[in-house]
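A lone chain, given as structure tokens: the form predicted on its own.
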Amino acid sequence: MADKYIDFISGGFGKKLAKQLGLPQPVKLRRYEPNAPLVPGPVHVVSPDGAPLETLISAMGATAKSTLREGEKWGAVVVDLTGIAHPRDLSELVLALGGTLRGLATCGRIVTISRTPAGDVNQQAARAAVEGFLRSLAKELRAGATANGIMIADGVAIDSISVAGALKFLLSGRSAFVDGQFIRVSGEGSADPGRSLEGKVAAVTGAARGIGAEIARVLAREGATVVAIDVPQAGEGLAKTANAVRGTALPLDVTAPDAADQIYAHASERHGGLDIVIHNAGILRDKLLANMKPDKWDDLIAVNITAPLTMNERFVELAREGKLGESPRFISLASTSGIAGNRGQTNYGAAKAGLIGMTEALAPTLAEIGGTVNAVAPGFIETDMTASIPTVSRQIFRRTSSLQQGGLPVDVAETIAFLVSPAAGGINGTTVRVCGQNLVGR
């Protein structure tokens, strides 16, 4: 659904009325197109040694410079503090940082790389610290400019295949709605960053419409080969959905003792194996707890949790069995209010965190077959579901937001997209929010 208050303030009276009366002034987001530049301008590193990022920024098409010609803007600013070991290191870094954000463009990315939290009191703090100041300088960023992370554990180098993944991910159009946020990086990763889903088979449940329909669009179009599922009921568009990504449709209740034997036969016999599996499917059961019945609580449990913890008991065991692709990838759709919680949503929020607990339960199980299992957590996602909140609710949970609007399906998409990829090898048992930085949750 479009957000016309952006169409109203984004030129001649509306942008002057807003301007005037205090008002949200959000602009319209970078997201990706087609051959278009990695980032809006040069990209500063501000680093001990700039040499590695400025080699893997040239390597992704973009230009690493220390200085700005008269009229440029920065496209983005990404700041190593991998080496910090005490709070008081962050000072000459990030006070570096501060004075280029005068100078950042529309829609321009700031990413800090630091490491995970651990070893001695001072080094965990002054890892700590970075969460802290880098969700902190999202909320002050505007016109679209985000602010993310990158946290890498002990071990892995800083111009590692995932780590590099990751940036231009962060550094791209493909990140519009992820603002605020840490991809945590447990591992080097084994493959080229710029490859593509050529050649992989990707199962995508509740592709009927919305969300799912959308990340079997961006699949497709990043080269995968989709086999679209949902209930048999939505029939129509599925068909729709798996016709334009010229895949397959799998009319199929998740909640089917045999679903994940389902979903691996269609996908082995049509398409010649699976490699990738979206656990999209949902339901909204909402109720405040004092009226809720049990067929809305258990219904919603069965769909939501239930479901793929069955499924992918059963897509482990076929992976072990040799039987999957060589590197497996599990993603969940989670949510922020499996995470911060939400009134009405008892059900779906301890369905969506669980979600979350099983995806950290089972990243050693996926390492362990060379695969990776991670969720992302969506917030206010402009659908048919939320055009249906009342007018001023809507504006209110758009415009709570560090980027003052909702998200699109597609911001959901290319993050997952993103994280099925050959670059995030490296990157397993983590959540990621793609909420543009909400007000509720972390």
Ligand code: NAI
Contents of the next structure:
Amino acid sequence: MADKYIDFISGGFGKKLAKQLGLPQPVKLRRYEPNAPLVPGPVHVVSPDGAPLETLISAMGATAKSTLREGEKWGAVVVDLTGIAHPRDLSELVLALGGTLRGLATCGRIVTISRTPAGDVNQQAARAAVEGFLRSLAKELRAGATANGIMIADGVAIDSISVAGALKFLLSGRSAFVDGQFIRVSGEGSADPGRSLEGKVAAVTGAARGIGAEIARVLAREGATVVAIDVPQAGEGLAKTANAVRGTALPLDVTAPDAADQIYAHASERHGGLDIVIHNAGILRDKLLANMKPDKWDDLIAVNITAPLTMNERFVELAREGKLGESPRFISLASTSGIAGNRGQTNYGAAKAGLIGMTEALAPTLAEIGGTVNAVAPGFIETDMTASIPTVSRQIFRRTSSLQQGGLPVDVAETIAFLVSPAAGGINGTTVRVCGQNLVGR
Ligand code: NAI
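Given the form predicted on its own above, what does the protein look like in the form predicted in complex with the ligand?
Zooming out: every chain and molecule, the one shown earlier first.
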């Protein structure tokens, strides 16, 4: 559903009126466009030793520099906080960042790079402080600009492939609706070929419409061959998705006990293998718990969490037998409702939080096999599902995120395409929120 308010305030009159009345002033976000520059201006690196990051940024085709020309704006500012050992060490670096903020371009980017909390008490406090700093700063930015962090485990170099991959993703328009979040890097990753998913076969469940159809499209754009999966009743939408991405359609209810075997058989017979599985199929059965009937609880749990658990168990077996490609990737669609809770969604919240737990629990197994498992937690995304929310609630959901608007299915799809790319091989067991930093939860 189109956000008509953004169209209205993008015009001269609407813009003036919104300013006078103190109304939210969301802007059209910068999203992926082929051949568009990575960032809308030069990148400033704030770091005790900027050289490694400046080299990384230049290798991405952006310009790293330390002063602006007359009339120029920063496309992004990247702050290296990896060396802090006490909260007082933040001062010099974050105040230098503060001095650049008025020169940040529309839809510009702030990215902090820091270490996962570890070490002595002072160091843990300092590293944890980065979270509160970054999440607060993200709430201060306007005009489509975002602030996100990369948190690197000790032992992983600042210029490793997965840090570079995460930085490139966060600087680009592909991360338009990721705001106030951290991407946690625990390993190195592997080199990213031009089209990052060339030669990979991806299965996407719930692909007949909404977010699933968009995931199929973006994975195909990045070079993957897609198996689009949905219930037989959604055959028309499913065929449309499969044709649009030049993939194949597999009508299948994901709650079938042999769903994983059916997906694997289809992918290997039609496309010669299976590398990536996206557990996107999901349903809503909202009811207050006091009114919850067993079927509403049980149906939702069966589709939203039991099916991915059962399928992953089998996919892990297949991967251990060497049948899932060199670096299998699993992604689940969680939700901010699973992190913060939502009235009327005890069943949905339980299932989505369960997916986050499953993701964390499976990560060591996937690391052993050479793959990764991650989750994406969307906030308010403009789909058929959210179009059915009453108008006033819908406006509140949209305007109460830091970006003052809902996300688009493509925003979720871009994050997934990044997480399954070779460059993200060092990102495992994490949940990335795609929510415009909505008010709920972390
Ligand atoms: P949607 O309702 O538009 O699409 C879901 C698709 O899953 C449908 O095509 C449906 O037929 C399919 N499906 C349902 N049960 C199935 C089954 N048993 N087997 C195979 N396919 C099945 O939903 P939307 O909005 O595209 O959401 C996609 C995912 O993202 C879901 O997991 C949802 O919970 C999650 N999500 C969506 C948010 C939003 O704002 N739209 C926010 C947070 C999470």
